[in-house]
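The form predicted alone is given below as one chain in structure tokens.
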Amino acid sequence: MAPDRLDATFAALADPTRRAILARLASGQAGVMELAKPFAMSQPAVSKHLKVLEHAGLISRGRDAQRRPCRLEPLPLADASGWLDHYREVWERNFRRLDLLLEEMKAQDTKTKARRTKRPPTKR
């Protein structure tokens, strides 16, 4: 995924209103007025959010007479998910290595304690 496209996707997803719009569109296409209903904002404000989502490629708009229904576009979300998955895998590998190191340290500590308890006390 191109860095500019990824930046636009994450910038669009940073806003809770836009995430709510995407959640609504996940159940099917909707017009601007339908999308504006649950929000305490004007239709032009919702239209601005839709432009950001459209610029990021997260939605597309069709034309149905006077109505311009919006629909979810899955590719940018899939690309962002793939980008995140790469870093999830990196961190999982790091945590597995840390787990192994901690287990080795614990085993070494157990051996050291066992050796200390087996030694007879020294006379002074």
Second form
Number of protein chains: 2
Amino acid sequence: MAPDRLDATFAALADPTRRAILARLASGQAGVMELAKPFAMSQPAVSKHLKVLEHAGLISRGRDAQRRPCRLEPLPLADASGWLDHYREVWERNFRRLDLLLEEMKAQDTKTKARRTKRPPTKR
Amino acid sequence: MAPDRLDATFAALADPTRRAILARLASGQAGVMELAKPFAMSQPAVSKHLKVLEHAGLISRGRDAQRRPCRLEPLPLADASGWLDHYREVWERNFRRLDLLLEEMKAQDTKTKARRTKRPPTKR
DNA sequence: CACGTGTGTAACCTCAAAGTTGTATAACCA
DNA sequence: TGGTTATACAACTTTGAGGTTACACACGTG
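To complete the pair, please output the form predicted in complex with the DNA; the form predicted alone was given just before.
First the chain shown before, then all remaining chains and molecules of the complex.
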């Protein structure tokens, strides 16, 4: 799973227009005009979004006369999902191990020690 | 789950430096200097990345003397993961229903019909 | 108090993303 | 053939992301 691939996938997903396009494509393939209709934006703009999605491997395109229908390509979604799940799992394992608490205790200890060695010239 | 929130989350995850920071934080909280060490980049640059992550709600920050330790905040990860899983599921359901195949058959039929009505003046 | 350390902020540069309009290409339709 | 439809491409503008350096501020230490 190349990092560049994840870069492209997450960057593609960061735009609400592109997520909406993917959502639409989840219910079947569609042409550019059909995809562009719901958006207050020109057709070239949508074509650019499609190019981004295609470059990220999230969609692929076919031919039907002068139309270039788009279809969803779920593998990059699976990769991204895998990355997220991996780190969520790691985090939860660490949370269960109470590493966080231990680190906070250590920090607290350091602070206390520091305060202790600093006390002498203060009020009293 | 507001769309802006997903925007911020995915945008934050689109940068390899930030993903690496999150990976590091998965094994416990850390200060800015500690996080900056592995990267060929200045401390302010790392601070900017941390600001992005914090704004996306992916990390939160505490106080330990002059240090501002960062800790992973997994909820946005769960949201993003949920979005991905949802659309993967929808896509797979559609795939099982063979919608794709049906649409391709329909397209094929249209093309055939068109070719049929166009034939007359051609060879034969 | 003076100093070093850890961080945040400001001003700046560069580049690419996201949109626009206008035009070209390609396939169907009359 | 000429016209319409679906799409791509090119050139341009604006905005923001990601990096830099220089500097300010807060806090613990000698």
